Every structure is written in structure tokens, then in C-alpha cells.
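One chain follows as C-alpha cells, the form predicted alone.
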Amino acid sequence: MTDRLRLVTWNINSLRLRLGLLGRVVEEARPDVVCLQETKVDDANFPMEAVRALGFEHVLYRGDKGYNGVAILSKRPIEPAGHRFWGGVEDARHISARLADGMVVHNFYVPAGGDIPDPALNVKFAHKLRFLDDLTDWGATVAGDTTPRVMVGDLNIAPLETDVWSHKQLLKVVSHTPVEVDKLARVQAAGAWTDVVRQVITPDIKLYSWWSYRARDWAAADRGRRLDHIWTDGGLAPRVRGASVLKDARGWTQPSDHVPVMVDIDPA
């Protein structure tokens, strides 16, 4: 019998800059998963040798020199599973794994989408928008699938409003605004999505995964988003066993802005 399957999912804002904190995530949350977005490193430069020590023997990636870049880092044997590009741009922003049970894991980064929530003002907003439609074309297509389906990463909105520390305040703020929301929840529909980390801590609790480097002190602020999210299909999600954000991480010296975000999962 495979044991329970711990898998975390983090924004790491540069993977060779905090190569350290990645080391510290492992040595404390024990994962045998680990999906990273925002690693901004190119293939030819991925430390794979850094990562090997860590304990990953198995590590699928793909990047773009200096900024996005997704990657698979697994104790448990995978395979490629296969990518795709999204929104009309080819950029490394998605990446999936199978394991050896069947499980495919999709890792995605979702645009941040800008600062204006106007596409016809904002390319990076329409680009982010096109992702979230493409998002559920593709998710009308694996919904009825029977293979158990995994999808993770920085999705960059904050869908509930205990998901912001102030839904009021915004609303127009690029993460939070009503077009966002609906666009992520047709996504989480079209794939017969699970929201499994709000299964666990239930919604009626504010939980944030991103705190910005702006706040002289983010910890006294606590002006968060929870931008960071694992899904399951519905027939995963009654394995999942428990979920949690390491928010300590946000404190840690150089962090990232984003924490990891973990579930554990029970084998089948």
C-alpha cells in the first residue's frame, strides 16, 4: 500500500535565490511533492544537483530566463504528463506530472495580470483573462475523465472574500475584482474542480498565501490574499486528509511573498 502523499504547492519568487527556504520547507513540512511557480531560471541554469540533494530524485521543469518558470520536484517516481500554452502566449507557465498510481498533477502560474483591471487598457490583464478562458475550454475536456487530477499552483486571484483582508476595499484591485471571480469559478466548473484546502479550513475562516513586500511589517498588517491553491477532482478530493499554509515562511529572512500551501492525501 503507497502511504499518504504529501504535496505542497509554493510560489518561490526565484528558485536559485532561496534554494535555502526551499531546504527549510522540506526539512519542516517533509513533502514528497513539491510544485514551484515563479522559479525564474532557464533550463540550461536549473540546479538540479541542489535539488537532487534535497531528496527529489525525480524533477520535471520548465522555465524562461529570469521571470515565470514551473517546476515538478517528487521523491515518488513521475512521468511528463505534457504542457500547454495558455492565453495565446508561449510562456513556461504550466507544467504536469503522473505518478506511479495514475495521479496526473497539473502545476500552472496564472498571470499576476497587472495593476489595471481594464483589458482594453491592460495587455497584461487581457492576457491574464484569455489564461482563465482557456483554463475552462480545457477543463470542459478532463471533467469527465476517471483519472484522479491534481491542479495547483499561484492562480493570482483570491476568489472569496475571506480569501482578502478587505473584500471592500478590493474589489477593484486587480486578484479580487468581480471578473476575476466569476472567470476562476467557470474554471473550477468546467473541471469539476474541489477547492480542498477550503474542504479543510472551511471558508467561513480568513486564510491568506501572499502577503506583499510593500508592508513595513506584513505580520502586524495581515493585509493577505490567498492566491495560492490546490484543486482535486471530486472523486480525489474525499482522500484528502488534511490542509494547511505555512505562514511562519513569510517571516523567514529573503522570503518569498507568497508561502507554500500543503495537503496530504490518502492513497486509493
Contents of the next structure:
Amino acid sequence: MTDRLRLVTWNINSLRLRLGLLGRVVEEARPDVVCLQETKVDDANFPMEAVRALGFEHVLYRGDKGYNGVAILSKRPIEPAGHRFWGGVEDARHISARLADGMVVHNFYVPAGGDIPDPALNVKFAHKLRFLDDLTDWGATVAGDTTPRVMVGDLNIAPLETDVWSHKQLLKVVSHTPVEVDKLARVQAAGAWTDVVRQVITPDIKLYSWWSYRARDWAAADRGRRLDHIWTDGGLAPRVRGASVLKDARGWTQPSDHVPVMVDIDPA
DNA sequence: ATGGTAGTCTTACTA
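Since we've got the form predicted alone here, give me the form predicted together with the DNA too.
Shown next: the complete complex, the earlier chain at its head.
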């Protein structure tokens, strides 16, 4: 019998620059597992000693020099559960880990997709759409699996009207366009995923996990989007006891533009 | 109002 698992996902926007803020998240939230995106560090320079000093003895990471990069930090033993490339581009946007009870955690950093929401004019948007199609194909292969599955990360899509500050004003803005929202729904359906954050914080409530650096006053404008997600398979979803978004982290000194999102999962 | 800010491979690229 193990204790309840506390899982955090956070686009940290440079791990090395924000080791101190990671320490603050760890101190305040006491997570057992932390999934990071945009670590922006290649594997040779991963700050393993600093991460270990925060209490994470079990760490998996894959990075690119200066861009992308994902990591799974764990206080409990984990083993690698595979990784691959998505959408035909070889960058570090996926890593997965298996815990001792068999639960597999997949950590994703979906491409932001650039500014123009047209795959014919914007190769970054085309890559984002192909990435989502690959996630759908993959989901179909794991949907029947009885292994407890968790999928987290910066999916760079805000699917619900209450996931954005203005549904109408963002319909043509990459992250909330109908083509992306439709494709994310296909990913979710194919993999039989449950959005467990919205299971706890119901869709009638506005909820954001990202606020642009470009606002004069991010809190006053509050023009946020919910880009960071935690999904589980249907069997695991009833074991999710709580979900929260650590909005305060956006107001810390030299913050990431994303804030941590967290759930607690009961043992089987 | 087609800007604005932040981080890194820094005078260019990504987000």
C-alpha cells in the first residue's frame, strides 16, 4: 500500500534559470512526481545535482540545446517507459516513466505552432497538426490497455470556451482555433483519456495555466489560456482526488509564463 | 493598438 500520489506538470521555461522557483514549488506543494517541459537544456548539461538536492533521486530527461526539453522528476523509483518523435520532427518533446505500481506517466510538450493558423503557410502549425494526428494514432493503440495511464504536459491548446479569456477573440489565434480543438478532441477520444483537472474543476469555471509575458499587468488583464493538462485513462480517473492550478507562481519574481498544474491520485 | 516580453543556439530564433 502506497500513499496518495501527488503529480505536478509545469512548463518551466528554462530549468537552469528557475531551479529556485522549482524549489519553491516543491516546498509548497510537496509533489511526488514533477513533469517539466521547456527545460531548454541538453542532456550533457542537465542540472542533476540540483534536482537531486530537491529530493528527486529518480530522474529521466531528454533535452535539446536551448529549446524544447522534457523531464520527469520523482521521489519514488521509476524506470524509462519509452519515448519517440512525433509529427516527423526529431526534437525532445516526449518522455515517459513507469512507477512501481505499474502506472505509466507520459510527459508531452506539443509544439506551440507559430502565429499563422494555416498549415500551408506555416510549417510550425503543420508540425503541430501532424503531432496531434500521431497522438491520435498512438492513443488508439493504448486505449484498450489495462495499464493505469497518465498523460500530462503543455499541449499548447486551450480546448474549452472557459479555457480562454475570450472564446470569440481567440477563434483565429493559434491555441484555440477549431482545427486544433477538434484534433485535440480526437486525441482524447482515441486514447480514451479523461481530463481529470476538468473532472474536479468543472467546465463552467474559467481556468487558465498560462499568461503572456507581453501584458503590462498579467493579473489585471487576466488574459490567460489553459494550455497545460493532466489526463488519465478512464479506470484511473475515479482515483483522482484533487486538482489545482498554482496561479500564484505567475506572480513570483522572474516567473515562467506557465504555472504548475497538480492532481492527487489515490492508490489502487 | 498588428505592439508587447522573455530565454537562449543572442544582433536571430522560439515562445
